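Shown next as structure tokens: one chain only, the form predicted alone.
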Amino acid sequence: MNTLISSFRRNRTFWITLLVLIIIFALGVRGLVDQEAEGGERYKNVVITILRGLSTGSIIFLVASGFSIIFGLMSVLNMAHGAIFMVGAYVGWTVAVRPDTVVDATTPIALLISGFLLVPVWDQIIKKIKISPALSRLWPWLGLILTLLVLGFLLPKYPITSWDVGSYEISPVNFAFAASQGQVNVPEPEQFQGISPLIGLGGILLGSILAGITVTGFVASRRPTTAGRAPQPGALRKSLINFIIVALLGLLLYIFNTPISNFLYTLDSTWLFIVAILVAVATGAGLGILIESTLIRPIYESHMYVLMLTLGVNAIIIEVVRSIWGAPEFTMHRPSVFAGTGEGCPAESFGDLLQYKCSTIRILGGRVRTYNEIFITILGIVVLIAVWLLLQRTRLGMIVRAGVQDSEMVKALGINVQRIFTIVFSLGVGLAAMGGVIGAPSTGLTTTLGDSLLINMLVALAIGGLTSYPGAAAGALIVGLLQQFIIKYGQIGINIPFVEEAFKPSPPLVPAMTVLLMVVILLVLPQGLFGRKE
């Protein structure tokens, strides 16, 4: 009892400004309670909000959930993590609805990264060959213009069958509202124009090589002729096997191009959602630990230039998108076991849910979507559970909460700190990427998704503790919950003393009554609800 009480008087602002916010829920929940129903009914308002505000806050917890594990650790405000968030829904849907052209991508793709694995080999060449240093500066340029010549000649003549955002009957528009009546269009693949398969596969694999060679330069040329160490045993033949596995399997992908994607368009829309999930969080991936690399690492230590630069980087990546999708906005056709609507729908239990695939179940009277109420409500969870796992029961989860706590401490103790912040920032850009792909059937794409989504996120991260894990899915579950709710209030309204009628939030209401609750929360707990104190 005794150690309950001085608990409470260290943490009295912490469990008071918990208790408000539980009365303020409590009121919220007992203003939808329709007093004229009966039995279940009674509480219909209630249960469809809340399922809605989790299902609303399992998305925002996604993408915050990595923006805070990267803020953490590196002290990195990333601010494109919205952009990777709309990169993930654009890229699922690309795999959704034309696996054809992710399958085109892929060589290409495969190709260029090939080259970047041969870099620890270069760096061990150029060590040994002796030049002058204004040599060593002025080659790496060279390298680049040549570089550039090769992918910019060969590049956009290889054969990616895609559409044109141009002209409608060929649009992203139009392929998404033929994916959603259930249409497959398999448009016929695209060939080299001009040269040869030969030329234009062996040559971006050169061209690659020079990429990893010229940035391999560009380091070495900006090192201390004493600096770096020696390579571990077999680290350059793992770096030669690297190499030949992905250029290998690009010529593979090529090879057998057209089989692959006839099947892809085989397949039922729910494995090819799952494949969708797996390519969008492998992509964000990707991108996390390229901007990682290349544009934030010279520049961790310069907080304000790492935002403006990801302020830019986010800019970029939304015109880009514009550039490949266009600018209209457009839908993600459900996976099949959530869109049945025949026979058996809407679902009157779970075991009529998972017989006739139905898109809505009810509940308590009302009907509530299965994919967005209660798929994505529960993928939520087991994300929640599964970064947890991995931050308290694996060795690098140790090593990211060590760092969090001190990570001075960490560098001592002789631990590969910049190897641990590229993971870091890959797993946390890939799990916006995995909240865009799962977001996007329930609230399609647009360019502007990502800036939304970003709002919300930095809300619930200053409401939860911008450091804390468990402070992103506090403040996801808040945000989401009050949204809902005021969405809900906004159609029925709210009863004010001695006004006749009822008030009815309007819909620009929604985002500044969250902004409202942080600056509440802030101004009594400025670190938030878990984060640490200075």
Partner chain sequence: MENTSPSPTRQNSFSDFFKGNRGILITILLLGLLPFILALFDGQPISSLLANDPGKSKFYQGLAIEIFILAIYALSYDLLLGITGLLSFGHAMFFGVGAYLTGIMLKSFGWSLLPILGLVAVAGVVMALIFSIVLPRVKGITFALVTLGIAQVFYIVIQSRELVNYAGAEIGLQGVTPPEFLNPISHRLRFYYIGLVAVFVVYFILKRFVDSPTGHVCVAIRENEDRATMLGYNTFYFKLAALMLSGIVAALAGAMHGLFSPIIRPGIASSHYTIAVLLMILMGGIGTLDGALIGAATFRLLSFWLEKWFGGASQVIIGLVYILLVLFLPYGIVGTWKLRGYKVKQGWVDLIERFTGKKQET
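So the form predicted alone is up there; where is the form predicted together with its partner chain?
Lone chain follows.
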């Protein structure tokens, strides 16, 4: 009891803010209770609105948690987070609607990655060869030109069965529409045109190896002394084995391209959705590794430049996505488990739900969409617990928590901070991509998806506290609930005493209200609800 009172005294502002928020929430709930209805149906609107708020909050949380951990550990404000959310959504859509395109695209990507796995080997070889410093500065440039020539010639020729943004018949919009109607028309796979497949595949492999050599050359010519790091025993063999595995994977995918994509087309959309989540997370994490290791690592000490850099990355990603998938908006169909509309639907109980795979369920007389409201909420809670366990119970989580507290000290303890940074960055960005796929069936796909989410996420983090994990959860919850309550009140109107007409907040007021709440909370608690005091 004493500790409770003393904690109240110390954090008086926090508890009062929390109390005010709870009172506002209670008032909001009270206003939604339908006084004329009978029994449980009175609370129909309340339940639906809270569920919607939870699901909106879950999506925001999936993105915000990664962002806040990255910011806490590395002090990097990754403004490209929203863009990667969007990439996740688009990649997930592609897996769910056009798996053959993904299979096609995997081969060149695997071949391109494989070349970079050989970098440690080249490093050792270059160290052995003695050449004049002038030449050692010159040849990477020649390598770069050669690489660009080879890849620039071969990559556009690589056959990827995809869509055409220009014509409606084979545009993503039309494919999305067909998929939502349950039709699957497998397009003819394209073949190499003009050159033999052997030259094409071998050339790409050669180009990626050349790229690896070039990168090694650049790194070596910048190194102050020729000594470098001594290789760990077995490291060379390991990198060679990795290279062979990845390159073989790419080649095998090319050989068994048609059976694999046909198999994916026959898969049920639920399984395909799981594949989509995995692929999107892998894409996001891969992009994360790429961005972190090439762009952020050289300058991450100067925070403002990192901020500007990620803004640039954000713009580039949005433009690339727009050029690949086109600007028009389209939808993603829900996995079949959540799409049933036939007999027994809407479900009356959870048993019915599992039996008939309904798209809606009746709770207290109101219809709730199983995917949008229930599945996303459950998934958000699962991720919340999983990341919390990762942070609290594993060695990586321990290092991350220590790094958030004091990153200098972690460095001093001899932990390879750079590797931890890369892992955490790719994990956080991967979570954002996962949020993208999961949100896509309910929000649809637009190129402005990332921007609007980024704003919501920043507001949520500013409310909860920028570097705090519980803060991210609380902020996402508050923003989600507030948004959905205002939308609901926009439909039914608020009765203000002494005013004849009910006040209906219009949709633009939704983000305005969340920002207003953020400003008020920041005025009272400048570090957010759960943030550390500076």
